[in-house]
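What follows is a single chain, given as structure tokens, in the form predicted on its own.
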Amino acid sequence: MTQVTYQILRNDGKGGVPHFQNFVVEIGETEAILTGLIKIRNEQDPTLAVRYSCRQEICGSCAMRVNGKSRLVCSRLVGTETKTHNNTIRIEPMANQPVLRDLVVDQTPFWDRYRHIRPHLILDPANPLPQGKESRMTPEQVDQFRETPRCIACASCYSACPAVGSDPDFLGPMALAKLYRFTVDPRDAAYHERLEGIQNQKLWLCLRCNLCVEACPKDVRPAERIVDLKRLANQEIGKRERGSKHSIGFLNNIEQGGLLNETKLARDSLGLFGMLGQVGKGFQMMRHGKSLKKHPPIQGLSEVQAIYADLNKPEDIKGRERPVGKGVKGE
């Protein structure tokens, strides 16, 4: 048992200024962070709101900042934050949602844009899923959901992400992750519905900083699923707007020269009239030794394009199966 320093954020909902308050506690290193902010409320501090359930890393109810970083309260060790804090945990409520007090947050603008994505199959009524019967996947088709179902909306995620700080359009990381889980279902009759949907800002502000990667504590790894929806949206919408047509452009940019031409990646992207506005920029570029010419092909050129050729081969299906008696994740 040791001594450690729970700097809490106090806040009383009702307009107050925000302030630490801190509280000494006698906990073991390998006890759970949450299991200190009980003591507090129990033995110190009968006002302290924290919210919490299971207490198994399962329900996702007692996600927090500690020392800045987006964690689930249950199953992070106070061991793991002393040894690298001075013995100080710093635990605010998470961020980009309304504090209603202390450590609990209104969770409503992220449930908002959960429920924007419409989270359910759609299905298509000429095909009904069959009555009283399972609907049958196969193991590939299963594995096409990636890590998706781990997820316990827990908003650790949502919590991490600055594009959602910045911007009330951007849907965030797990909205997103949860549509592409639909999207892929093949019981799902609405892919180009979806597809469409998003193909737009609402999907192409992901900063791809990986914040959410790091903070969700099931390994769902979202940003890696936005990668998924934007190949998804670009190869069945299209280009459509300023994210997409940059994306393909860049693409094809190098796939046919080697090297970035960014006159020809400027133009691809924001169209001939969108350039002029950057007319400022391309001349601030070349007064600093930025060439905007167009490059010759690099050498090994056709090496380049014999990886795209590769990448942009069918997915060796075959060689995911997995063996017999085996669970869907080959455990």
Given for the second form:
Amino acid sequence: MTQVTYQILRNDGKGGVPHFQNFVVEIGETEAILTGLIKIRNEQDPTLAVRYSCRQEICGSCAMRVNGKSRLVCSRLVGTETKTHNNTIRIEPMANQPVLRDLVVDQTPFWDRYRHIRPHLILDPANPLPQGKESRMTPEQVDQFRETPRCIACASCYSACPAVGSDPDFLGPMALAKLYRFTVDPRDAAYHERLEGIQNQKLWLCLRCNLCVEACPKDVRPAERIVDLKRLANQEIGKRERGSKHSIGFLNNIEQGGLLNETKLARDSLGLFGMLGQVGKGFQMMRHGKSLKKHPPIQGLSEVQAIYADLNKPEDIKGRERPVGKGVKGE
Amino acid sequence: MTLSHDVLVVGAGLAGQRAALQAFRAGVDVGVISKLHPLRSHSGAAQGGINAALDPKDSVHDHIYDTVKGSDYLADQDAVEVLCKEAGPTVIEMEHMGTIFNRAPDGSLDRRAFGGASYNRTIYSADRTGLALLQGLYEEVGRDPKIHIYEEWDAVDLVVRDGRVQGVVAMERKSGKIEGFGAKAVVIATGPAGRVYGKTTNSHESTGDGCALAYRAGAYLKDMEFVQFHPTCLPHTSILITEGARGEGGILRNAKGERFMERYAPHFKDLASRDVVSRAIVTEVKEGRGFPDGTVHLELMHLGKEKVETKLQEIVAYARTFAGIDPVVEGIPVYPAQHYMMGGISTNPKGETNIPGLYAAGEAACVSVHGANRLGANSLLETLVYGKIAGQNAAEYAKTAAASTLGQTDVDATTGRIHQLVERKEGELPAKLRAELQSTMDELVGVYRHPDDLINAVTRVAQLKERYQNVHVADKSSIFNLNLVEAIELGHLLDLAEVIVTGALARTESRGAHVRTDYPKRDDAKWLKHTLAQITKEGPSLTYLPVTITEYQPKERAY
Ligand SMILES: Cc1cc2nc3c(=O)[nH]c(=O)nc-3n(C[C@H](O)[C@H](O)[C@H](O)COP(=O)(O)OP(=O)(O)OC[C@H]3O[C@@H](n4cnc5c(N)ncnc54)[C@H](O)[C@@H]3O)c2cc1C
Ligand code: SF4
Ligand code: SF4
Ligand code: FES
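Next, report the structure of the form predicted together with the partner chain; the form predicted on its own has already been given.
Now the complete complex, all chains and molecules, led by this one.
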């Protein structure tokens, strides 16, 4: 047992100024951070608002920011934070979702994106599933789901994602991982429509920053599934779509300079004429503090480039071709 | 303000959602209220699998027999028959909805062994079958936005008047707003009540709300003294390690390295029914053959890293995170903890309770298919089979029932009661009373039940109920006031604890999960009957109901 300071961002949800409040908790290093929050509620301050239920990393209720990172507090152990943070655990509500009170956020934006991808099987009436029998699915077909069936909809990834905040169209990591799950499902008949439906902003705004991978407690690796979707989309829809150009521009851009050069990016993805149509947006960006002038290469550019080299290693992003054996047989 | 639906389902776990889907398909207007987002329901925590005799070499009859034997002959055999016959179609329906199951090399649904089963008939999805089913069902329900789901609303009152159900009064967590939900028929599917105990595999929100609301409104609770303790739970946290781990070949050993289950169940060994295995573990530890931390070990090492890490992915993570143990290389320390309530709101095989218009399904209900001891992987099945039946019958009832009379006066009555609670200036906090209740149940109403302990428990629960009259809600906010919610939930837990201990003290025999040290034998002459508890001013009044026996006459159980 040690004494740990829980530094919690309180917010009454009624317009009061959010502020940090410290609680000192007696707790073991191998206990979950959630245990400390429950102790605070039970012994010090029953008004602390926090969502939790299963306490075993399966209901997805308890995501919040712990020392700045999106975590599930029921499976994140006290010791993993206190060692590196001077015996202090700073806890704030998830990002990208409005706070209702204390650590409880309104998840409407997260669920809206989830619903947007039509998260259910879409069957082909002309080719129904076998009656009175399960549809057969090879173990390879099951493998193609990768780890997406483990998703517990905790929104940790959504909270960590820098892109969802910047564009309401971008579907975000969880919804896209879910979309991938349906796209590769051999029972699903909407393969083309699903890939067509997410063109441009909905898919391609992903920055490949991998923060969602780091935040996900269930190893769903949304960023990798997004890469898969991009590959499938490229394959299925081909050159007609613009997203890939944008994304390649984006990638090259950062790889070359370590920072985003918005002008060059726009030129790469839209071409010079396309850019003229975007003048308004350029002004908007400037208002938001984004500069259109060229940045000098950042310090540590070699590290960025090393990350890229690593990400581009063939085994890491080896493309899954069109899902094997689309369509299922009864026998 | 009041809202209204033909059928109102309370609870959005597997049972509630399946009921809602069926009522909707039957053509009535359906609302669902759930205190958690549906995907956060505790069904999602189910690990091991769901039983169905799908293999041509298996038979529905064997499934029925195994279930009846597992129940120690207390299950109603007509209800078990429905359960097992519907199992195959139910699993296939879930597969067609999109549930992702593990597959055999030929592409069919893979199966694993489970406790008390004479054949490998447990269909599974790694060790997160509950999550897979819950996702599949939620996706299907979400297909049609006409099924209105009120998320994060707590049902706080069930209104029964003029000899029938009228609806529910509920409170929204986000706003504290209290509203009436008039309904022609209500399906209670609020899930487990494991938090009556401290050492439980159930979630913090598993507080038996619907059982208590129905009981208060005059419904019978059945067989509440039958509480399942799962043999293999992590110490301290009581997080479950699925029976599927033994189904995949895991073995229990005591500190002397003995595979002790060979002594208790020579034939079924580690896969005997749960009551048998739990008693064996408690006995081993009590007689000094446990590890110093009071556990036995569940060994998976011999299964090989690949199998353990793929088929038991979640529990490997649990053991590593919550016990600091790597099951690939060392034994997992385990000990029994409360896991499942065989009892619940008494229904017949149509899902009907004794109150017209009131239906129940899932763990909140008792049909009864589990009798005195539930077989693993039969509960997920029950939620879906009987959820569907209850939903269908609720819809049929609603089609001819008169409109609900639920109105503002009902809402005002609830609001008044809750304001009184919140406005109380002092008293004991719910967390304190809850902790005392849980330690009472952990210590006195466990795997083995001593008569003195039970008498003691009756007194202590009564005292806690008395103190609860002055429970203090320190939080005065209207937004996400969990202190208020836990005070309300505690009232439910206390009512249910009272019924459990009263029933346990009255039942002077040992059957399935209910084991009396002073009456170690099953007594069919006196006790082959269901306990029914009904609320009175003096506490629960007990009556009894015969067991339906069709094919299998009771005989001694051996594993
Ligand atoms: C760890 C664990 C593992 C298990 N593994 C298996 C297994 O492998 N196989 C198997 O067959 N069984 C298993 N079980 C048992 C099985 O999972 C449960 O019995 C079953 O899922 C219960 O489903 P339900 O729909 O009845 O309840 P739940 O899924 O718990 O749903 C209850 C619903 O009611 C709502 N609710 C509760 N109170 C209120 C209220 N006052 N107002 C509004 N809504 C409310 C909740 O929000 C929730 O949506 C397991 C159980 C546990 C705990
Ligand atoms: S990799 Fe893409 S989806 Fe993931 S956090 Fe970064 S921007 Fe968001
Ligand atoms: S992908 Fe991972 S982090 Fe995102 S919601 Fe699912 S489980 Fe949570
Ligand atoms: S409490 Fe369920 S995921 Fe943390």
